[in-house]
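First, one chain by itself: the form predicted alone, in structure tokens.
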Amino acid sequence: MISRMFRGDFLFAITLLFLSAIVAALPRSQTDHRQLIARGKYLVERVAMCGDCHTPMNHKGEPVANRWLRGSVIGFKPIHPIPDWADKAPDIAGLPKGWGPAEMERFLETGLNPKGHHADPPMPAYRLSVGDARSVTAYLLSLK
């Protein structure tokens, strides 16, 4: 009687896993993913200040909106010399060239890049939770 029982709750445990798991995988709404985006929008445009390099200035220093994170020359310099410094920001509107959602969310977690370098000063290494890589990734590729 036992057993039975014990058996009974075991498959239900194991259809509900089951279940659940199918459930994960399903494709979210559209509603999470406009709030993914817009989330990854504040800490693109508000957190992180990523148009300060990745976007170019006009002849007012103000962002050229048309040109929105598509690269730039940086406008800045360290007053001591700093190895590797990096005088160009790349274009991330839409993703950096050869670069995945994958590569993408593993950069702002680690720091590491696709070749597992980390990126040239200015450039901070971030180490976002998986749940801000994944929002700042989704509004990225929004920018296509």
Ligand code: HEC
Second form
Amino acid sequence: MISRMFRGDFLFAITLLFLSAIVAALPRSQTDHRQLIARGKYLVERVAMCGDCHTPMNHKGEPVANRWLRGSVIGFKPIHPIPDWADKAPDIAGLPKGWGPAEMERFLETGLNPKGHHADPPMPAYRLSVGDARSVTAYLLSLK
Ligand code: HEC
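Could you drop in the structure for the form predicted in complex with this ligand? We only have the form predicted alone so far.
Below is the whole assembly, all chains and molecules, this chain first.
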């Protein structure tokens, strides 16, 4: 009788522990994800300046807010010709068409696209850290 009661208490305690571990983990992962997106936004807007090429500009040279990272014509040319110069930057809000997060992260870490090639200039071949590539990818995905 005593041992049965003890077993009941024990199971109850284990269940409580298990549930509180789940509850503790849930909000943390949401906060982690929000922090990842915030860091990605900072890297895109303040460090890598992706919007300079991937966002169309208005006549004052300011980025058009509702076209943020939606793709743009490149408004400048090199003084000396550079082979394979691209005159358009694609829509990257929500990731380019057909790309998943793994392809985007690899591209940002190595400069290699899903075909195993570098993008044409003036697209920089970034060599971001794994964490920074994850952050930028999470931010771009959040713009879907
Ligand atoms: C100096 C201008 C410039 C900047 C800054 C820039 N891009 Fe680009 N990006 C381009 C151009 C131009 C292309 C098209 C290249 C091509 O056609 O191969 C491109 C292509 C891409 C592609 C598609 C690549 C492919 O091979 O299909 C992705 C993804 C991309 N850029 C992401 C980014 C991200 C993310 C940032 C910031 C971290 C960024 N770009 C910053 C100009 C730029």
